[in-house]
Number of protein chains: 2
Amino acid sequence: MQSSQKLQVLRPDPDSATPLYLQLSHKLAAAIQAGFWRPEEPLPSERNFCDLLGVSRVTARKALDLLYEQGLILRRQGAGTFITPKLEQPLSRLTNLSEMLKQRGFTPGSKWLSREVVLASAEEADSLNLAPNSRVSRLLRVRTANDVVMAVEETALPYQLVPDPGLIGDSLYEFLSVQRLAVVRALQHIAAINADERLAALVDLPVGAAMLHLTRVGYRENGQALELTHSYFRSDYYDFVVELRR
Amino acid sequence: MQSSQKLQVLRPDPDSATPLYLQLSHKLAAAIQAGFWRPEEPLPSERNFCDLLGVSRVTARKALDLLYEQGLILRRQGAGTFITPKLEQPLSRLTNLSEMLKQRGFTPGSKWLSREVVLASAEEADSLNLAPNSRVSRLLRVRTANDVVMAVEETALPYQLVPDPGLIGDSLYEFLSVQRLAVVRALQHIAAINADERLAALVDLPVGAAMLHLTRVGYRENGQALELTHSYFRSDYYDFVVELRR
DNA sequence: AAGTGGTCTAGACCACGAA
DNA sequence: TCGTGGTCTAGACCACTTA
């Protein structure tokens, strides 16, 4: 069969450091995105995958589980596994704004308004689980897309973990990753507000314009709160997409 | 040991129709919420769970996987499994507003403004994947919490699937479930808008007040688009919480 | 009746963390 | 060194869809 030949490129490498199910999931996701199968078309059955790729069924299923969670495939018991009809590309995943803008064809930019070490506000101390009178590194910046200001962002980080905010470059998340301080989980509150005079001036909108106010607390792998960010977005330039399940 | 005695209440019933790993996951989630373990306290090891509860390690892990996805536990290789420090209760899960309000101690209400069958708008036909000139059942209602209007909601459903919108009671999602039309996945866009005169009147806010505008397309298990809803929320009464990962 | 996805088991090896 | 979570296997039974 022709298709079983093609499938061989999906075969994971048992000697690789990354787990088989992850390799397989990545390869499958890429193949689907590349149009390897047409929408509505059935994938090979799980048992076929096992035979053709030399992995156990549990491993194949674990790879497919990931694709299912990403909304790339549908599974119908007794019938088979199918490519999701319309390929959408939602994101309830943690991703940095710069990457998202690039993917949509915009040129992202960022300009620091201030980077300073200050006493934590009550909200910051509470959210970051700091003792009263602790210090935080507080960052204020405007973010642009094609040179249009689309958001104002204020971030607080524990001084103990980030003592010199002046070292942070254009990408906060990249800086944190390099420092072994990656954020792996975040809780985000989304509200709508009317722009006050300060905000309106910064984003070039009339006072009272509706803006999205995102409040995000970011957590490290060990559960420690690392970041409190308030973002104020122009809603005409950006709308937030969430995928909901079950 | 005392703790191993307590654990017996978590033992899943092999004769039940619901899978062992789901039973176990539910029981564990309930136990955690009830304060069975303190935050930061380690859970029994996976192998202990297997011995004490009479399930295989794969099954125990699958139950723990679900808890991890819900942010209830943290896993540290070589160390153990721990309760998440602060017990937050986020939800990027598909849940109906009524339930959420009840959980927060509000009394939810809903009042239909209209339920009619009309020609689909261009947006509705596109989102629901309908042929031009198809009909939809269109619903308009206001939703209240403790008798205060907090949102206006307009929903369109394919006429073919829901021919008599007059039959829908207070809970749309319950109605759909009973009709075997459950929504299992949804894409939601969130934007901020200034209330126009019509909206302002309905929610009792001044014209121009910032409101959250949610646009949701709901999908069935088979991937078919079932529901297009525009919701307009008073942001002072409700803010949307999202959990982000990775 | 045959094939599919959904669940479950017992046992194995690995990498990592703590004592 | 020992116990932990992370990965992987081969094989089994079930419920379901399709023909």
Given for the second form:
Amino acid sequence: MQSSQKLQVLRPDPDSATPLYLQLSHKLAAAIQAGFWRPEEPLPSERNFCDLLGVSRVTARKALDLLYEQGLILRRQGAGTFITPKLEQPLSRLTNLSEMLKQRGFTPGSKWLSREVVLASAEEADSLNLAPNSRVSRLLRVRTANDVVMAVEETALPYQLVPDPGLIGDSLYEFLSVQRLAVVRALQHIAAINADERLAALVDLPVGAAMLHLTRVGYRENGQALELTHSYFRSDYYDFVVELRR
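Next up, the form predicted alone in place of the form predicted together with the DNA?
Below: the lone chain, stripped of partners and molecules.
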């Protein structure tokens, strides 16, 4: 469907009691959720909105401002306005980020910050049921989707099972499966946090920005704890969804 045709279904009703900019904002949000535009696809300019929909520049700008505040669009200086690559992860199924991104048409990637063997912290030793002074293979990386930074992820694995963290590629779970160390169940805890200076710099957010913090302990088929992961997701790009039935 051509961009001009897409826009026609967004035309606000001048006879409605609802302000034009709210009508346009609601219609645009619904169109984005319905997949009219793909993530990272540019939106028409304010001028195009005005010309094709017969609205004022002020109406178009106010409508887009609302979408920006909701995290549905991105503004890039000198490049235009783009659809935010929003991801929704169901909480009812164990999946990994690389797998989920591929299923939704994104290209997953990782920027490794460190892969090292270190002494386990108290939390790592407790979560992985390790003896005192045990070592772990600790991974720290930035996760991306279509080269857009989505999250920061820190993982600890028992050194006895994963002695060389440098062999791990973009997908940790794929690596573990190949090594016959597949994670088959996990316990996850989710919390809302504010980005400190370190996290803010890594994901290009202002200090204090809202983020989602997921803590996961993954287990093998034999019940052995294999993975402790702390993931820090951009809340404007990422959401968790659970279906409830009665």
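Whichever C-alpha set is largest while still superposing within 1.5 Å between the two forms counts as the rigid core. The model shown is predicted, which means the values in this text are computed figures rather than measured ones. Positions refer to the first chain, counted from 1.
In this overlay on the rigid core, residue 225 has a C-alpha that sits less than 2 Å away from its partner position between these two forms.
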